[in-house]
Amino acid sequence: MTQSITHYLPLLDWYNAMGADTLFSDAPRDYYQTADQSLSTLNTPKAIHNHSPYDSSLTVMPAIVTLATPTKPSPIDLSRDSAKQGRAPVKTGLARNDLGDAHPARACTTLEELRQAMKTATGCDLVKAATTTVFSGGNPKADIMLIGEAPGAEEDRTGEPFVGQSGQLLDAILATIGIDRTMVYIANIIPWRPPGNRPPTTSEIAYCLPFIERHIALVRPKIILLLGGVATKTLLRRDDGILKLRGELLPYTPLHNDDAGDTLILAMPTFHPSYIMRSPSQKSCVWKDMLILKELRARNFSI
């Protein structure tokens, strides 16, 4: 028996969390079948169709990095389709917390004030349901800064970023172009692990976005990885999707004016490692975004 439209809901809400936001085609695609073809478009010596896309003894250097014509940034009222439409809100996206100054974040001068304020934030129901606060991990005086979504259980477990599965093939995919932990800083949206690993709410994302700017403004990267489509979303906000963001060089411009410096900071989003993991054909385009860090990296990220 069809089911009606509101079975298939959750599952919508779900896909625009993950960042599967963009329509393509009404006609399903088998991708397993188009990847070699898909391959065979890029801009890469005839070598890399026999190599896997993390094979580190590739020489393949990017095309020329342009940054993206900036855009003045505004807040996205992501409700305001799901009202339309009788659905739920969905449940990632950036709306303005209520506190104003009066956020923990708002009075730290620096990590050790912002790691504690952390600890000890009450306005939010994450707080009370997980283990431990993973604040961050890597070199807090690094050049590049990695953020992700939220931590799963290992790193609820341990305290660190980054450390379950999806850690392990960060640290691979890091290790293609010469990097690892110590030349990089890492540090999530969400500090709490949401219950079941569930996409954060919109508010708590709000309540949380706050302490992820101060954590910028701290540590003064010169460019942020922004790993997945809730990262994306919250700090560039932009209605375009992780599918058609990836790859792009765009300026970061933080919501709150006092967290703002004076120095651009290039933000570049790409797939979460959990998205790699259950989408192995996405791995190209992966190695495409590592190529343009290290380029970057080689110039200094003067572009």
The other form holds:
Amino acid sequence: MTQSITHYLPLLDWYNAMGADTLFSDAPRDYYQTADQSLSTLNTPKAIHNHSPYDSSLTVMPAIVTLATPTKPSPIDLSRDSAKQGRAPVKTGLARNDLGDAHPARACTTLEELRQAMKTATGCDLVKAATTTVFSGGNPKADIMLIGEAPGAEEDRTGEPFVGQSGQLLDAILATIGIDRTMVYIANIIPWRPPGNRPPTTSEIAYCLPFIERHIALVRPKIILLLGGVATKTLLRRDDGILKLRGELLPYTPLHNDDAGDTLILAMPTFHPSYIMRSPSQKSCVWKDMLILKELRARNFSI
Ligand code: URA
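What does the same protein look like in the form predicted in complex with ligand URA, given that the last one was the form predicted on its own?
Every component of the complex follows; first up is the chain already shown.
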């Protein structure tokens, strides 16, 4: 007996809630079964444990300290006097990725090499379900680099970061201070869409961290704008969360890339556009952060 379409709507809702929100073809296909051999050997939890670069032999994170712990600057006071010069020990679950020189990010000396290394990476299960590797968007010569969390459905389809709803809001936020995508460079902590837009796991982040750190080292922006809690926690490795850190100017200190150079790269956490969509009352905070960015640009990023 043929059922009417309404009969199937609850099922579609359920698929959607489980994260299966994209139709790729008419017939179902198990991507885990059809993945190439090198990927399929990673399928069992045991194999994942044995092959994984990050779980079985994590070293204790070296005692990384930030150079300074600035207090929240106001849009009109960006002087170094507004910064506390204390040293703050940092604790998070992230350890240095022990793949070391074997990590595919390590050998990349150009953005194109990095793009290829990420496109062919197999060390993270997210690549199996993702359609594309979302590498970057915007202008690689820009002084400002925006770093989000991970691609969503639209980004996975198009290969461009921040092209869905949160991307439209991001464009509107940037426009408030007169900048657009030709004046910023955009990447994500994770280049592959987590199924159903779930948050990335610590081990996925640990695998991707050398990629984004190498990405920053190759672009060498003057400031990185960290969009949301995942980008903030991953790249700053601080106890404090986004609610406490947003709007602060902090020195960026990579965990890998010992060749990162001496020039100070500033980091400023701000709320992720999708958080603003859920909590519009927080828009004013992002507005304040944008004013800080505007002021910094006007000063050519010297503080
Ligand atoms: N959210 C992100 O963090 N990154 C994107 O590219 C899109 C949405």
